[in-house]
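Form predicted on its own, single chain, as C-alpha cells, below.
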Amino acid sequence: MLTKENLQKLAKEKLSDYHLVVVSNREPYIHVIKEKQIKCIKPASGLVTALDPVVKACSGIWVAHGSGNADKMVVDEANTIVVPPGVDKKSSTYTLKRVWMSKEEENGYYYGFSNRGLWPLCHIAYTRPIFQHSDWMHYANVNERFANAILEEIKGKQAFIFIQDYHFALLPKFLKEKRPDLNVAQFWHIPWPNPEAFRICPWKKEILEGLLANDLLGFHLRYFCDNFLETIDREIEARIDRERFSIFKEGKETLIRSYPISVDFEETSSLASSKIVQKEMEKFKEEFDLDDKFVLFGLDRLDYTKGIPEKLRAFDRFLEKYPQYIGKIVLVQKGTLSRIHIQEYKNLNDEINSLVEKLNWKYSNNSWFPVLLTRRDLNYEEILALYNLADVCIVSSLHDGMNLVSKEFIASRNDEDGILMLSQFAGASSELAEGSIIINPYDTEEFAEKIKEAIEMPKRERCKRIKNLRQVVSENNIYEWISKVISDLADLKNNYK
C-alpha cells in the first residue's frame, strides 16, 4: 500500500527538475474570518488530501480563486501566500496564488457555464443545460486570467501543469498558445456524456480543441475514455490511436487515460477508531436517538444528480410493504446545501423538504420518526461517527463520476461490519460491486426490496463483504492514483527530453 510518505518521495525523484503547478477552482487553504480574527482552515476534500503532500514535497505552487474573506488581506503584491501556515521547513512548504474574480464573473463562470451548462451536459440525470454566451465569455475571460496567472509564477521556467476539473476547458489552450513547451495534463473529475449529449453544447468545438492541448488528460473511468474518444472521432478532425489510446490533432499527441480516484484509507481508518470519533457516536446517539434502531445513512451534497428524492421514495415504499419495521429503522440523510443560487438546486431542496415533511407525518409514532434530516455543517470527526453508527450507508447516485462517500465508509469501518449500498450509475461501482448491494435508484420498488435485503442480512455475511471491499479500498487509495498521474507525467518529460 502506498503511502504519504512514499508519494512524496516519488514527486521528488520524478518531478524534480520541473516546476510542479496544480490548478483548481477550490483553494486548499481558506483565509477566513471568525470571531474577529483571521483564521486559516484546511476544507474537506480527497483532491486537498492528494495532491497535498506531492506541492508540498515539490514546493511547488497551487494557482486557486481566492473565496476567503480574509483571503485579500494575507496574500503579498503578486497575491500568494505560503502554506501551510506556522511550518519553516521550505519543503514542507509550497505557494498558494489566488485569482480574484467579482460577483458577476463568478455568476456567469463558476454558476454560469460550468454548474448550469457544463454540470448537467456531463451528469445524465435528465436536467436541462442551459446555455447563456454572456456566461461563455465569463468562462473563457477567467480561464485565460488564470493561464496568465501561472505563466506569472513560473516566469519561463521548466514546468508541469496539473489541471483539475470541468472549470477549465479552455486552459489548457492558452497555455500552450503562449508556451508549447510547458507539460500540461488535466483531470476530469466529473463523467464524460455520450457523444449525442455532449454534441448539444453551443462551444463544443472549442471545448474539445482546449482539452486537446493537454499532453494527458485522465478519467475516472475507461467508459468515459471511450466516450471522449467517441466525442472525438464524430465532432473534430482528429487521428485516434486506440492501441495508444490517445489522439493526434495538428502533430500534436493527447494520451487519454483513467485514474480511479480514491480517498487516503490509512488516515481515515486511523482517525475512525479514536476517542474523538468515539465520543461523537454517543453523542449522535443520544441526539438522535438511535439506541435499538436500525440505522440507515446517507451523505450528500444537494445536488440532483446525488438520488436523495429516489432514496426518499425507496424508503417510503420499503415502509409501506414492511410495516413491521416502523419504530425500529431510521433514515439519517446528511444534506448539505450546495448552488443554491442557481433555480434547480432551491427546487431540489423544496422537494426533499416536502418529501421528508410527507414521511415523517405518515409513519412517526410517539417520539420516533423515520427521517432525520441534517443540514448543519458537520467536522470530520462528527462524518467518521456517522459512518461507524450507520448499519447501511446508502450511495443513490443518479450519475456520478466516482464517489468518494463509498470508500470513505468502507474505510471508516474496522469493527469490519456495515453495509453499503451503491448505485449501479456511480464511478466507484466499477470497482466496489462485489461486496456491495447495487442498486437502481430509478427503480423505486426494486430500491425498497434491497433496503430489506441488507437489514436482514446475516452478520457473517456483512462481515465477509465489508473485509473484501476494505482489502480494494486500502490496495487503491488516494496515494497510488495521484502516483500512477505523476509517472505518466515524469514518462512525458522523458519523451520530450
Second form
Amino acid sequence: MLTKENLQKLAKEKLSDYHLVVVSNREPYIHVIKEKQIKCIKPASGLVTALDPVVKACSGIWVAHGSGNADKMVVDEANTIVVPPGVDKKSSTYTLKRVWMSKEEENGYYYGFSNRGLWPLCHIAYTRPIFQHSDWMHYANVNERFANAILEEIKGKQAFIFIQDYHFALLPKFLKEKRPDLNVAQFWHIPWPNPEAFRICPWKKEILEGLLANDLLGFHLRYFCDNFLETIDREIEARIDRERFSIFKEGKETLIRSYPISVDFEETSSLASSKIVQKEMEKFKEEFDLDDKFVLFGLDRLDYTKGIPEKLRAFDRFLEKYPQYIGKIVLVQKGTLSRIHIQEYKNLNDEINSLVEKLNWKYSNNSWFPVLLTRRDLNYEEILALYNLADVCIVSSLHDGMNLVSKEFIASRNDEDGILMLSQFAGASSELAEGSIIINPYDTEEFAEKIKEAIEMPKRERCKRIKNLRQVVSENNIYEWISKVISDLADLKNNYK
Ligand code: GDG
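Return one more block: the form predicted in complex with ligand GDG, after the form predicted on its own shown previously.
The complete assembly is shown below, putting the previous chain first.
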C-alpha cells in the first residue's frame, strides 16, 4: 500500500528539477474573517488531502480562485502567500497564488458555463444544459487569466502543470500557445458523456481543441476515456491511436488515461477509531434517537446528479410495502447546500423538502419520523461518526464520475460491518460492485426491495462483503492515484528530453 511518505519521496525524485504547479478552481487554504479576526481554513476535500503533501514535497505552486473574504488582505503584490501558515520549513510549504474575479465573472465562468453548461452536459441526469454566449466569454477570459497567472509565477522555468477539472477546458491551450515546452496534464473529475450527448454544445470544437493541448488527459474510468476518443472521432480532425490510447492532432500527441480516484484509507480508518469519533457517535445516537433502529445514511451535496429524490421515493415505497418496519428504521440524510444561485438547484432543494415533509407526515407516529434531513455543516469526525452509525450507506447517484462517499464509508468501518448500497451509475461501482448491493436508482420497486435485502442481510455475509471492499479501497488509495499520474507525467518529461 502506498503511503503519504512514499508518495512524497516519489514526487521529489520524479519531478525534482521541474516546478510543480497544481491548478484548481477551489483553493486549498481560504482566508476568512471570523469574529473580527483573519482565520485560515483548509476545506475538507479529497483532492486537497491528496495533492497538498505532493505540492509541499516539491515546494510547488498552487493556483486557484481567491474566494475567501480575507484572501486579498494576506497576499503579497504577486497575489501569493506561503501555506500552510505558521510553518517555516521550506520543505513543508508551498506558494498559493490567488486569481481574482468579479461577481459577474464568477457568475459567467463558474455558475454559468461550468455549472449550468458543462456539468449537466457531462452528467446524463436529464437536466438540460444552458449555454449562454456571455457565460462562454467569461469562461474563456477566466481561463486565459489563469494561464497568465501561471506563466507569471513560473517565470520562464521548466514546469509540470497539473490542472483539475472541467472549469479549465481552455487553459491547456492558452498555456501551450505561449509555452509549448511546458508539460501539461489535466484530470477531468466528472464523467465524459457519449458523443450524442456532447454534440449539442455550441463550443464543442473549442473545448476539444483546448483539451487536446494537454500532454496527458485523465478520467476516472476507461469508459469515459472511450467516450472521449469517440467524441474526438466524430467532432474534429485528429488521428486516434487506439493501441497507445492517444490522440494526434497536428503532430501533437495527447495521452488519454484512466486513474480512478480514491480516499486516504489509512487516515480515514485511524480517525474513525478515535475517541472523538466515538463521542460524536454517542451524541448523534442521542440527538437522532437512533438506539434500536436500523439506520440508513446518505451524504450528498444537494445536486440533481446524486439521486436524492429517487432515494426518498424508494424509502417511501419500502415503508409502504413493509409496514412492519415503521418506527424501527430511519433514513439520516445529510445534504450539503451547493450552487444555490442556480435555479435547478433551488428547485431540487424544494423538491427534497416536500418529499421529506410528505414522508414524515405519512408515516410518523408519536415522536418517530422516518427521515432526518440535516443541512448543517459537519466536520469530518462527525461524518465518520455517521458512517459508523449506519447499517446501510446509500449512494444513489444518477450519474457520478467516481463518488468518494462510498469509499470513505468503507474506509471508516473498522468494525467490518455495514452495507454499501451503490448506484450502478456511480464510477465507484466499477471497483466496488463485488461486495456492495448495486442499485438502479430509477427503478423504485427494485430499490425498495434492495433496502429490505440490505437490512435483513445476515451479519456473516455483511462482514464478508465489507472485508473485501476494504481490501480494494486500501490497495487503491488516493496516494496510488496521484503516484500513477506523477509517474506518467515523469515519463512524458523523459520523452521531451
Ligand atoms: C466530484 C465528482 C468525484 C460532503 N458533505 C460534507 C463533506 N462532504 C464531502 C464527502 C466527500 C465529498 O464531500 C463529496 O465527494 P463526492 O466524490 O461524493 O462528490 P462531488 O463533490 O460531486 O465530487 C465525483 C469527485 O469529484 C472526486 O474526483 O468522486 O464523482 O462529482 O469527501 O465526505 N465533508 C465535510 N462536511 C460535509 O458536510 N467535512
